[in-house]
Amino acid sequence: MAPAPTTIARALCAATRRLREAGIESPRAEARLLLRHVTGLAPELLVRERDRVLVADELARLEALVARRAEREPWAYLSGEREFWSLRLRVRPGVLVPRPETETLVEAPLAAFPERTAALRILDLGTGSGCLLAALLHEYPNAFGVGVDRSAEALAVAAENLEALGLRRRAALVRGDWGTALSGPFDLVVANPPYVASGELEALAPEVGRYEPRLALDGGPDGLSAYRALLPDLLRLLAAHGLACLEIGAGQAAALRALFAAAGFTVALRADLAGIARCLLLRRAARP
């Protein structure tokens, strides 16, 4: 007897069961996302067409995606995209997935430089997918930005995103180690450095620890190695009137405030939507 054809309803149940067994927190919701991705159907059509039989290609793609998600591969890598600052960005393995909390590094500059027509010179150190550079260039149509990353793979993704958003002509991408190959000054410097202490990497969620690039996560023994490396570049590259916005991890504010204050910066903090100090705002201290 031939097996019953796989309808959308049957596929949803099977995918939900597989994801639940894998420890996914919201298995039915994620199963729906996977089905939408494969079929292209809107949420209401998944319900209305629950008895539609999946064709062989759809079923094969769904099974492959469910298997990958059951291994805890991030959803952004499965779909190939992630929204950041209301911009749709391409994302793939080897590039850090943009997080909502990183949008704090866009909010802070917008508050500091309210004139949107300003011809700012922007530097994004460790640009990754280019999410910060793209968001800032989108908000400042007369700005020019430079994105730097050590990863050629990340720079390729950043270039794709800038091109897709119509921003490529106002940006330069450089492969390098932070700002060592650059000369300033820049009005605005942003960076989301790796800030997870090396000994804490194994405790990260599987989606992060297994799949996202360690280069973008490992902040050294105390999580602060990248900030020490950035310090001389910021002293050299930041304009006298400029602002540097650095993402930081929970519990790191006091140590980093002391580090940068001792180097001659005035330091302020901006919290994310969860109330966690997430953005370190640095300006050159006024000279007497």
Contents of the next structure:
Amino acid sequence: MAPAPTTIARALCAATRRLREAGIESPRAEARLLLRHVTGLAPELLVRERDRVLVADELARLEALVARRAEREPWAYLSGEREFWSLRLRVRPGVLVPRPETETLVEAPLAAFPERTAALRILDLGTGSGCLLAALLHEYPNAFGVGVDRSAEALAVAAENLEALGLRRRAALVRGDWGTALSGPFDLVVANPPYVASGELEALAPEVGRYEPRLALDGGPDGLSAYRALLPDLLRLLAAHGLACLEIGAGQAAALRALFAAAGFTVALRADLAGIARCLLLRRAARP
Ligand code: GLN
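Coords for the form predicted in complex with ligand GLN, given the form predicted alone:
The complete assembly is shown below, putting the previous chain first.
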């Protein structure tokens, strides 16, 4: 007897079981997402068409995606996209997946520079997918931005994202080590540097530790190496009335406040939606 054809309902069951066995927290919800991705069906249609039989191509794509997700590959790499600041961005292995808490680094400049038509000169150090640069250029239609990354792969993704959002003409993408190759001044500098202490990389969720780029995560022995490395560039590149917004990890605020205050910055903090001090706001201290 031929095996029963795989209906949407059966595929959903099988995928859920496989994801549960792999330790995925919400296996049913994720299985539904994968099925929707493969079939293109809206959530309610997935229910209404539960007895529809999947065609061979859909089944093959579903199996491949379920296998990758069961290995704990992040959903964003499977779907190839992620929303950030309501913008749809492309992502793939080689760039950090944009996180909601990083939107704190868009909110902070918007509060500091409320004039949206300002021709701000923006620098994004370690631009990755280009999420911060894209969101800021989107919010400031007369701004010009420079995105820097050490990874050519990341710069390619950033270029695709800026292009797709119609922002490419207002951005320059540069391969480099923080700001060393650049000259300023910039009104606004943003950065989401790697800030996970090397010894803590092993404890990250498999989605992060196994799949996301080390270059974007590994902050050295105490997690703060990148901040020390880019500090001289900030001093050199920030305009007199400029603002730098740096993402920081939970628990790093005190050490970083001390580091940047000692270098002559006034330091403020902005919390993310979870209440964690997430963004370090730096300005040049006024000369006495
Ligand atoms: N927030 C990231 C995490 O998942 C770390 C990102 C970074 O180091 N900039 O731990």
